[in-house]
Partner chain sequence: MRYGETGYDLEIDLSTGNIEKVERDPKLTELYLGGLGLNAYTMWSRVPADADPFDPDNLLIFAAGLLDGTMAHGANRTIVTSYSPQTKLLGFSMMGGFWAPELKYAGYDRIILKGKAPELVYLWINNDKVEIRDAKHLKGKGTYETSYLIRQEMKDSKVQVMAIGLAGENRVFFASLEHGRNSASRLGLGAVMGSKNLKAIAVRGTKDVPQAKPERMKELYFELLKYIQYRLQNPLPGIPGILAYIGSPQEMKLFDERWHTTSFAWGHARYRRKDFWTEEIEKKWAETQRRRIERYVSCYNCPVECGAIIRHDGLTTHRYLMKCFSKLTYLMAAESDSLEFNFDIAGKAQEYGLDGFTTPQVMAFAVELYENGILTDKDLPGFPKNNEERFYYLLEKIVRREGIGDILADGVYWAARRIGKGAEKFDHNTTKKHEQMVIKLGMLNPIYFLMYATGEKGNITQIEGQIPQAPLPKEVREEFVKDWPHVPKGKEERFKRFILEWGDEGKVFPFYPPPDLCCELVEWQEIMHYIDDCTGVCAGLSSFPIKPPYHIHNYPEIISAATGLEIDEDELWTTATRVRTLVRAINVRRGMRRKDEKPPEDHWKKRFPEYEEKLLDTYYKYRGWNKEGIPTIKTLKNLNLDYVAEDFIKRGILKPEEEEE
Amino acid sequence: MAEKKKKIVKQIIINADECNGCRACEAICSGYHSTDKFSIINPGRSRIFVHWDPYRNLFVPVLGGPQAPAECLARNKYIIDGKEYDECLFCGAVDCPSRELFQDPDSKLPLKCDSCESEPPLEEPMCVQVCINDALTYEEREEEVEEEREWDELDMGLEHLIKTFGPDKVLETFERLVKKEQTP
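Can you show the single chain from that sequence in the form predicted in complex with its partner chain?
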């Protein structure tokens, strides 16, 4: 076990129920991260991806997250409002081999959300600033965290899922997956 350490945890909280699908977050993210800030707009280069599906009433902003392990573990089912949605739609893996969500359209390099790190730091990340309907909010808090990277990332990922879908749904999914694993 690694040592515990105090650390500022920066987190964007996604409330998919409040998302109206405007994609202003994508536009601004691409602008902010262009070489000469705001010199181009191109949601294709954004580090946030809004799953936009009015016909299924599914508007889910996903942040370009960690690298997926080579053998993808993310073939999950997600349950939103009691309905099941397939596979990896909402996974934030930046180097997923089967999709192009978080790839730069030209260089194909992964696009990972860096919380708009800058010097001096922004008051809030860009996407949060433009989401005036509060589908995206921002939180900074001090936390004791383990100094071990994988766990840290797993924690973040799970926390993110819990914030998005609620603890019950995540637990339910988890249980079902474990059961599936166990049945021969």
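Now show me the form predicted on its own, since the one above was the form predicted in complex with its partner chain.
So it's only the chain below, everything else dropped.
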């Protein structure tokens, strides 16, 4: 049984009613997470995506969340202000087989929101800092939670590669690259 511990829970709160669709959050996120910070702005590499429904003029920011090992079977509908929405609109699952949202456009590796955790730590994630309408706010609170292993980007990337190419091909490639690095 997992042990319960006090932990600081950090959360980005999304208020879609306040979102005007400026997409500044997408731009700043992709720039912050580029190899050389802010060297490239490519919203396709962002860990936040602003979904726009042109028929309802609705903007919904969605954060890249946990992995989805398979396409979900739920096809629930949400009714908001008398309008019907498919639940995929609100889903932040990365690596979902039914869509390419939250996947790096080149490598197809999953892009999960990390709340801009860095050294030194930021007071607030970058997307929250640039949101002028307060559609994105940040909250830290202490909660008692069960301790569990968290997936980091390397775990997620390797799992994706194994699922895509198989464990033998990934291991073979890894061994080849290690040999290449060791050769002067």
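Keep in mind it's a predicted model, so treat the numbers as computed, not measured. Think of the rigid core as the biggest set of C-alphas that the two forms share within 1.5 Å after superposition. Numbering follows the first chain given and starts at 1.
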| item | value |
| --- | --- |
| Displaced residue check between the two forms: E18, CA, 2 Å or over, core reference | no |
| L171 CA shift between the two forms in angstrom, with the core used for superposition | 45.3 |
